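Encoded as structure tokens, the following chain is the form predicted on its own, with no partner shown.
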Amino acid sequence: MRWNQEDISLYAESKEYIDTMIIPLIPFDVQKDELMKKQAFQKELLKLFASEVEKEYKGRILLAPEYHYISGRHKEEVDRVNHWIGQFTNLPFDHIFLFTLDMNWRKLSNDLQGEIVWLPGLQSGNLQSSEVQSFIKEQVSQIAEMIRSYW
């Protein structure tokens, strides 16, 4: 289920049976053209891989809003990302799953209620040429596989 009007009534109804939440974590920097750039073709291809492993798993899944953070902050957010975690763990959610391609998040992961997903990304591309689906699709397998093993 996604964060939309929809699917948000259809969770009200059957919350009772979704006990997994995924939190994409997207970071930004506006300092450089470059970094942006990527940033953003890594923001696309992250909302492209909980996207797709909502689907495999739709009905027991529910896909958060995004976090946003400025880059290189990380030690500063834990505990506001840790506060959106208890806003939801409250709800009550089982399994929370912090979905980042930002590396600096597994050092940090002992001090997040949450659990990190790190997923191996690319750095620019076609999010629609089948090399790049055909990679995505491996690694949402993959994801997917690691989740079921939380349950």
Second form
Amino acid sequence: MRWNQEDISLYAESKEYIDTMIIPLIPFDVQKDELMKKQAFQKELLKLFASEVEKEYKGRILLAPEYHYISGRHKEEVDRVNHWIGQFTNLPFDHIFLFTLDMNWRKLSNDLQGEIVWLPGLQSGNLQSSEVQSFIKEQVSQIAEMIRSYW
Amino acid sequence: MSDKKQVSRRQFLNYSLTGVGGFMAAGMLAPMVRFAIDPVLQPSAAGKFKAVVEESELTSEPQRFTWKINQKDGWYESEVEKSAWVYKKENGEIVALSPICTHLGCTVDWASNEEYPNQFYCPCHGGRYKKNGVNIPNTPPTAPLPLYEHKVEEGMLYLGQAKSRGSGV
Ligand code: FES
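Right, the form predicted on its own is done; let's see the coordinates for the form predicted together with the partner chain.
Whole complex next, starting from this chain.
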């Protein structure tokens, strides 16, 4: 399910079936153009991953609003991320997956109350090209399998 | 007696050849006429179906095929990927099923659960369907998997719209 009117209404009626949430973690930094470009690309990539996984398991996964943050201050973000997660686990959700391409979470993964899913990063590329698309498909089926193992 | 027979056979051939020629001419003309008088109907009717796979690749075991369509969805027009489980029945009839679970919309897999080797299985809440797409009672789905409209032309399978089959079992 996505965060739109139609799906959220369906979610509200079928809560008992939807127990898994994906939160995409999306950093941005406006200090350097190069970094900004890379992050913008990776944001598209991350959204694509999340939406493909959601499509596969629409009936059991809810795709949360994206969590945006300014990169470089991950320690300070931990509380806010956990606050989000707390809201969702209260609904309840049994499985919270944080999708990210940002390696800076590595050291903090124990402090986060959700399961971090590291997605393989591409630095740049064309999301429409068939190589990138088949790469994404391959990855999506692995992520889907990983999620299934939690159920 | 035998002479007469010869003649009549030749006559018969003549007639029938003219007949075939006539048909061929008519066959060539008909689409031209249709184009001339009704250019609007042609593309819309043809655009609904998409080439998916060569018929010769189909087996009695369901296989998953994907294709792309342009979809206009409110504000956006985008290319979306469609997919279907397709197999051939013993009598040669083609069955093309939508893989979208009728419960809450997950994607079902063929024979992915060892306990149910001849069924479609939904990993989300254990929904199950028979090979023909009919939902199995006492699993969450309450309707069969939708069937795609299909046609075969020059050995190529074309799929159209997926049609829901009501509330089933
Ligand atoms: S979505 Fe398939 S069983 Fe619930």
